[in-house]
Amino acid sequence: MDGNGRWAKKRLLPRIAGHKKGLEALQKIIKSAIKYNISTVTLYAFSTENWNRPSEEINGLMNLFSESINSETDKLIENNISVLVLGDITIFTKELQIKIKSLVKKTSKNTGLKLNIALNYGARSEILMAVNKATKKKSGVLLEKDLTENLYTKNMPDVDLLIRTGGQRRLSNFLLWQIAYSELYFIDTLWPDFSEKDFVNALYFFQNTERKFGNLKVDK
């Protein structure tokens, strides 16, 4: 969800204003995902590299995460959305950790949209974590399934479609294992301006892509 800061800068606003506007866009896209029967959505909310940003912005984001949990938990439950957090949350304050764990627990029995939120997440660190866990459980040669079973995304399907807003054409350490055969959709629109129409265009792009997974035969 790239472009919050640039959106704010263009309007001579503090960067946190862009993140707050980005949250409004997120709420709209979650509703659209439900509308179009998307089963799983994974959001890159805060990366392991984002700690390098100015402390004022980081503190603002932490407060925004906390406030969002307070304001959105009941809505998530009402809309039958289950939430799972991907990443190492132990670096956050105890208060925020408690709120995150409570949110995950309260929504765990919901059977609708699966909403994954990547917080303090980095794909390289996730893969290293999975290797270390797998080698403790098994000696000898590791198989793909040994790593897959030790990722944050265990028991989840691989990514079908990755959408990146903001005009950048890179993956930025996001779900590198899980996107091996995903379709990549890049759009110049800054995240706060990303609309349902933009989301639908991305879905049409996916629908009209022939997925061969390295084979000549096309699965439809």
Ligand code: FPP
Given for the second form:
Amino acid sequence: MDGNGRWAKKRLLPRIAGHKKGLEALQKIIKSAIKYNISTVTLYAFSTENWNRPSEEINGLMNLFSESINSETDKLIENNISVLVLGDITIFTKELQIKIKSLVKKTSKNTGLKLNIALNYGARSEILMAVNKATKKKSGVLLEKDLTENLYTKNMPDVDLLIRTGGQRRLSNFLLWQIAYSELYFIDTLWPDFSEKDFVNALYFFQNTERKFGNLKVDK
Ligand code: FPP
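The form predicted on its own done, now the form predicted in complex with this ligand:
Below is the whole assembly, all chains and molecules, this chain first.
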């Protein structure tokens, strides 16, 4: 969800105004994901590198996460969405940790869209965590499945389509293990301007891509 800061800057607004607008874009995209029967959506909401930002922006984002849990929990339940958090949340305030855990618990029985929110997430540390957990459980050679079972995304399918808004063509330490065979979709549109139409175009791109997984041809 890249481009919130630039969206705000263009309008001479503080960066947090861009994140607030980004949250509105997110609400629209979640509705579209349900409409188009997507099983899982994973959002990169806060990376391990985002701590380097000015404290004003970090505090603003933490407040936004906290306030959106207050305002959205009932809607998430009504829409049968289950929420999971990817990342180490122990660094957040006790209050925010409790809110996040309670949101995850309250939505855990929901059977509709799976919404993963990456918070204080970094793929390299996730992979390291998984390796360390796996070697504690098993001696000798590790298999791919030993690692996948210890990622935050355990029991989830690999990513089919990765969308990055905001014009940068890089992965920024996001789900590096899980995107080994993903289709990558980069769009210049800033996240707050990312519309349902843009989302559907990304889905068309995915639908029209022949996925080979290293073979000559795979039928979708
Ligand atoms: C990247 O844009 C965006 C973020 C670091 C924050 C994304 C968070 C939201 C959209 C709010 C989501 C809320 C919940 C509850 C999941 P940027 O700030 O790097 O933009 P820039 O590249 O233009 O500076």
